[in-house]
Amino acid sequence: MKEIKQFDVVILGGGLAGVYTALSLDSSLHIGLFIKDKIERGSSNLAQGGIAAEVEWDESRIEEHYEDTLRAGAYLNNPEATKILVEEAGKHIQNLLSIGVHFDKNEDGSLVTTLEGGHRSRRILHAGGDDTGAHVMRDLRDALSKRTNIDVYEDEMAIEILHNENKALGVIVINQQNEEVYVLANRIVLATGGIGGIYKKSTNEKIACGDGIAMAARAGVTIKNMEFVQFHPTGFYVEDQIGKTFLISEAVRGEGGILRNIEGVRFMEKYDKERLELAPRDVVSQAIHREMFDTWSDHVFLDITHKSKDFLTKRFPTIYQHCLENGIDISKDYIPVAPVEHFLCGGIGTDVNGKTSMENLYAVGECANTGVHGANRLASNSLLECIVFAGRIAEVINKEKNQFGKIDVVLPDMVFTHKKYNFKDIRVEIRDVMSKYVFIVRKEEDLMLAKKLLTKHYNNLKKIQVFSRYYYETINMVTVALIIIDQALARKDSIGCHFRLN
C-alpha cells in the first residue's frame, strides 16, 4: 500500500526562501515543509554578510541599489525583477522585524548598515556581527514552531516531481524509514538551494547538490543561465582542505580590507582602479586567479591589520575566532584566502511571481533564476531575493487558495532497486572534474572533456534507479553539472562570472 499525504502547499527546503514562504502563506492553508537534512543545515544558516536593503523609501537610494545590481550583473539582469527586488526590500525587512528577527542596531535604535563589494552606499543589514544567516534563521525557526498549520518533515528528501500534461501535482519523497511517500499538493514550491556540493571546495554544505534543479530538469521545466556560477573571492585558505570552506565575508573588504598577493603587494588597482577591493565578486575572483597564476601560488592574502583588535572582535566575532583557532590573529596577521564556489546565479526559470514553466510549480531562492542577478550576483542580494520573491509567491498562492481541492492523480508505477550501491567514486570525480575544468577560467576543450567524462557517469546512473538519498543526490549532481557545462559551452563570450579563454 503506497503512503499518500496531501497538503494545500508543499515547500521543499528549510532555508530562508522556504521558511519565509511558509510563514507568509495564509494560516488557513495546510502546508508541508520537507527538508532533506536538518533544518539547521544549509546555506542560509552560513550567510555571514547580511541583507542588502534600503529600509526607508528614498527614491535616489533605491535607484542606486538598482543600478549597482545591474552593473554587478553585467546588465544581463531582468530589469523588471530587479526593480521589484530593490523596491520591495523595505517592506520585507519590516516584516522580518515584526516576525521577531533581531538585526544589529546602533545605540539610538537605528539599524546598523555596512558596505560590501559593488555597492556605493552602506545598505547591508546584519545580525550578530558577521553571523547574519544563523541569527535570522534561528528567529524564523522560532516563529515557524508556533504555526500549527505547518508540518515540518526533516530528513525526508523529495526525489521526483509528480506531473501530468505540464501540471505539477506533487512529489515523491523518501521518508526517514527509507520508504516511498507520494505527497500531493495544489501548489509546489521548490526552495532547495544551490549546487556547491558539485565542487571540491565551496562555502556551501556538501548537501547542496542542486536537487530541485535536477528534479525540475527531469520534469521538463525550463532551466536558465546555469553557466553563471559565482566564486567567492575570499574563502579561508587551508592547504589541501576540501569540502565546506569557511567564508571570509565581503564585509571585511567593506570595512577596508586590502588584498595582497603572496609577495605582500596590493594588486586590485591593476584590475579595477575605481573600485579596487570593492569591485564585484566576478572581477575580484578573476583578479585573484590571475595573481595566483602569476606568482605561482594557490592563495593570496586579505589584510585588515590596520583596524583595531577591539573593532575586529566586535564587528567580526565569528571570523576573528575562526582565524584565531587556525593560528591567525587578524589584527596582526594577513588572512590567507582563495576563490571557492559560492552561489549559482542561474537556475529554474521563473517570472516575477516565482512561477516556473510548469503549472502549479514555483521556485525561489538559489535554485531559482528570477533574473535579478544577471551574470553575477551583487553582494548580499541573495537573502534579499529569498524574502522578496517568497513574499510574492505567497501573495499569489493566498489569492488562489479558494480554488484548492483534493488532488486526483494516477500514481506512477515506479520500479526501484534497494541495493546499497556505493557512488562515492562518482561523486569524487564529479567534484574533481568541475573544479578542474569548469572553474573561474574556462576553455572549450576543457568543457568538452568535462562533458565526456560526466556523461559516462550520467548514462551509467540512468541504467539503474536506486531508492536512496545517496543515489538521487549523485544523479542530481551529475545532471546539474552537465547542464552547467552545456550552457557554458553555448555562451561563447566572457561576461560576469562566466570567463572564457576560447
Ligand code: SIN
Given for the second form:
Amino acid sequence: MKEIKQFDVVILGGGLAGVYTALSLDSSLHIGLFIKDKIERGSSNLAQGGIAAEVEWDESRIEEHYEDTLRAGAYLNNPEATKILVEEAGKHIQNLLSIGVHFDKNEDGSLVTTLEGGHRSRRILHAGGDDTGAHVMRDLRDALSKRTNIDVYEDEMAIEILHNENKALGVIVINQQNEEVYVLANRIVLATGGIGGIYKKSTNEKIACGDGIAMAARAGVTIKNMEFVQFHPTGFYVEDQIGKTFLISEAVRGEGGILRNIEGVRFMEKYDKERLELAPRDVVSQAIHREMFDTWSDHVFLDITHKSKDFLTKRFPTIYQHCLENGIDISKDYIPVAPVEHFLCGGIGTDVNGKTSMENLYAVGECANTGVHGANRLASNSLLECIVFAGRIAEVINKEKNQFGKIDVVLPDMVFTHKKYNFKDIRVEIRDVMSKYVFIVRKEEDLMLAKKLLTKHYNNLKKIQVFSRYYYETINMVTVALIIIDQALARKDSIGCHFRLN
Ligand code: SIN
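Okay, that is the form predicted alone; can I get the form predicted together with ligand SIN now?
Whole complex next, starting from this chain.
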C-alpha cells in the first residue's frame, strides 16, 4: 500500500529561500516543507557577509546596485530580473525586520552597512557581526514554529518529481522510516540549494549535492548556466583539509584586508588596478590561482593586522575565534587562504516569478537560475535573491490558490532495491575529478576527461535503483557534475567565473 500525502504547496529545502517562501504564502494554504537533513544544516546558516540591499528608496543608489550587479556578472545577467532584485530589496528587508530578524544596528538605531567586493557603496546589512545567516535563520525558524499551516518534515528527502507530461503533480519522498511517500501538491517549490558537495573543498556542507537540479533535469526541466560555478577567493586554508571549509568573509577585504602572496607581497594591483582586493570574486579567485601557480604554493595570505584587536573581535567574532582556535591571531598574523567552491550561479531556469519550464513547478535560491547573477554573482546578492524571488513566488501562488483542488495522478510503479551500499568511492572520485579538471581554470582536454570518467559512474548507477538517500545523493552529484561539464564544454570563451585556457 503506497502512502500518499497531499498539500496545497510543497516546498523542498529549509534554507532562506524555502523558509521565506513558506512564511510569505497565505496562512490559509496547507504547506509541506521537506528538508533532507536537519533544518540548521543548510548553506544559508553559514552565510557570513550579509544581505546587499538599499533599504530606503533612493534611485541613484539603487541604480548603482543594479550596475554593480551587472558589472560583476560580466553583463550576462537578465536585466529585468536584476532590476527587480535591487528594486524590491528594501521591501523584503522591511518585511524581515517586521518578522523579527535582528540586523546589526548603530547606536542611533539605523542599520549598520559594510562593503564587499564589486560594490561601490556600503550597502551590505549583517547580523551578529559575521554570523548573518545563522542569525537570520534562527529568527525565521522562530516565526516558522508559530505557523500552524506549515508542516515541517526533517530528514525526509525528495527523490523524484511526479509529473504528467510537463505538469508537476508532487514528489516522491524517502521518509524517516526509509519508506516511499507520494507527496501530491498543487504547486511545488524547489529550494534545495547548491552543489558544494561535488567538490573536495567548499564553503557548503557536503550535503549540498544539487538534488533539486538533478531531479528537475531527470523530469526534463530546463537547466541553465551551470558552467558558472563561483569559487570564493578566501576559504580558510588548512593543509590536507577536505570537505566543508571555513569561510573568511569578503567583508574582511571590505574592511581593508590585503591579499599577499606566500612571499608577503601584495599582488592585486597586477590584476585589477582600480578595485584591487575589492574586485569581484571571479577576478580575485583567478588572481589568487595565478599567484599560487607562480609561487609554487597552495595558498596565499589575507592581512588584516592593521586593524585593532578590539575592532576585529567585535566586527568578526566568528572569524576571529575560528582562526584563534587554529593558531592564528588575526590581529597579529596573516590568515592563510585559498579559493574554494562557494556558489552556483546557474541552475533551474526560471522567469521573474520563479516559474520553471514545467507547469506548477517553481525554483528559488541557489538551485534556481533567475538570471540575476550573470556569469558571476556579486557578493551578498544571494540571500537577497532568496527573499526577493521567494516573495514573488508566494505572491503568484497566493493569487492562484482558489484554483487548487484534488490532484489526480496515476502513481508510477517504481522498482527499488534496498541495498546498504554507500557509494563512498564514487563520491570521492566525483570530488577528485571536479576539483582537478573542472576548477577555476578549464581546458578542453580536462573537461573531456572528466566527462568520460563521470559518465562511467553515471551509467553504472543507472543500472540499479537503490532506495536510499546515499544512492540519490550520489546519482544527483554525478548528474549535476555532468551538466556542469557539458555546459562548460559548450562555452568556449572565458567570461565571469568560467575561465577557459583552451
Ligand atoms: C562572504 O561573506 O564572503 C560570503 C558572502 C556571499 O557569498 O555573498
